[in-house]
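Only one chain is shown below, in C-alpha cells, and it's the form predicted alone.
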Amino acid sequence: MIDIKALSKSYASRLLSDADIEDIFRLCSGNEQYYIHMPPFVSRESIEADMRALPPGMTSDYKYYIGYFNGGRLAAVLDLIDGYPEKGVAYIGFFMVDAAMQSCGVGSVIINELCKYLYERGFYSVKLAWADGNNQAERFWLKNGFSKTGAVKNDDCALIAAERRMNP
C-alpha cells in the first residue's frame, strides 16, 4: 500500500476523485503539446476513464491516481500502478505538470521523491512510456534517470518505453 501524503516532501500529496475533474481538465488543457503526439485532446470524459482505466490482470486496489498541489492549486497529476507489471516495479501511466509550473524543476523534483519513496519500499524499478517523437517528455524523462527499453506500439500512436532502476 502506498502512502500517498508521503510521495513528496516539497509539495502537497493526495488521490484525486471525480471532485477534482475540473482541476485536472483545467491542468491538462493547457499542455497541447502533450495532446498533439497523444491524441485525442483532452476531455472531461477522457479523465474520468482515464481515472478508472487499468492494465490487464491488475484491479483498482493498485491504482493511484495522485495530485500534487502548491499553495492550494493542483500543479501536477500521476497515474500510478503499483506492481505493474510485476510486483516490485511501479508503472506510471500519466504524469503531467500544469504548463505555468513547467522548466522550473517542478516535474523533476516530483519525479526524484517518487522514485525515492518507491525504493525506499523496495521497489526496484519505474517503468512508462512516452509518445514517439515527443521530443519535450523525452528530454524531460531522460534527464530524470529514466532509460528507454524499446519500442512499444498503442492504439493511437508508437511509444517509446523506458524505465528507471532503482539504485541504492
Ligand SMILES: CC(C)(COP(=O)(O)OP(=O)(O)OC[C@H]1O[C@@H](n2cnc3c(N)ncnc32)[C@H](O)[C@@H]1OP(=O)(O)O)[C@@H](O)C(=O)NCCC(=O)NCCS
The other form holds:
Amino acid sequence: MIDIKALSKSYASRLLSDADIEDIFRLCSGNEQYYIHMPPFVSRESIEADMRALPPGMTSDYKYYIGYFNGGRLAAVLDLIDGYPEKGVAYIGFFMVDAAMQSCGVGSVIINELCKYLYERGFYSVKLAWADGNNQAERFWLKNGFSKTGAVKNDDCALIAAERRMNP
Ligand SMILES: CC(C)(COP(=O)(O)OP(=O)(O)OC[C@H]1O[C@@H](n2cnc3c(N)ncnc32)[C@H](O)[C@@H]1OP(=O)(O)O)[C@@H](O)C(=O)NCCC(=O)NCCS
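Would you mind giving the form predicted together with this ligand, to go alongside the form predicted alone above?
Now the complete complex, all chains and molecules, led by this one.
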C-alpha cells in the first residue's frame, strides 16, 4: 500500500479523480509534442480511460493515478502501478509536468522523491517505457538514473523500456 501523501515533501500529492479531469486535460493539452510520439492527442475521454487502465493481471487496488500540486495548481500527473511486472517493482505508466513549469527541476524532484520513498519501503526497481524518438523523455529519464533495458513494440508505436535499480 503506497501512502500517496508521503510521496513528496516538495509538492502536495493526492489521488486524482473524475473531478480533476478538466485540470488534467489542461496540463496534458499543453504538451503537444508528447502526443506526436504517442498518438492520439489527449481528450477528456482518454484521460478517463487512462485513470482506469490496468496492465495485464493487475487490479485497481495496485493502481495510483496521482496529482502533484504547487500552490493549489496541478503541476504533474503520475500513473503508478505497485508490483508490476512483479512484487518489489513499481511501474510508471505515465508521467507529465505542466509545460509552464518544465525545465525548472520539477520532474526530477518528483521522481527522485518517489524513488527514495519506494526504496525505503523495500522496492528494488522502478520500470517504465517511452516512445522511441521522444528525445525529451529519453534525456529526462537517463538524467534521472534510468537505464535502457530494450525495445518493445506496442500497438501504436515502438517503445524503449528502462529501469532504475534502487541501491542504498
Ligand atoms: C519529461 C518531463 C517529465 C520533464 O519534466 P521537467 O520538470 O521539465 O524536468 P526537469 O526540469 O527536472 O529536467 C529537465 C530535463 O529533462 C530533459 N529535457 C527537458 N526538455 C527537453 C527537451 N526539449 N529536449 C531534450 N531534453 C529535454 C533534459 O534532460 C533536461 O535536463 P537538462 O536541461 O539538464 O538536460 C516533461 O518535459 C514532460 O512532462 N514532458 C512531456 C511528457 C513526457 O514526455 N513524459 C515522459 C513520458 S515517458
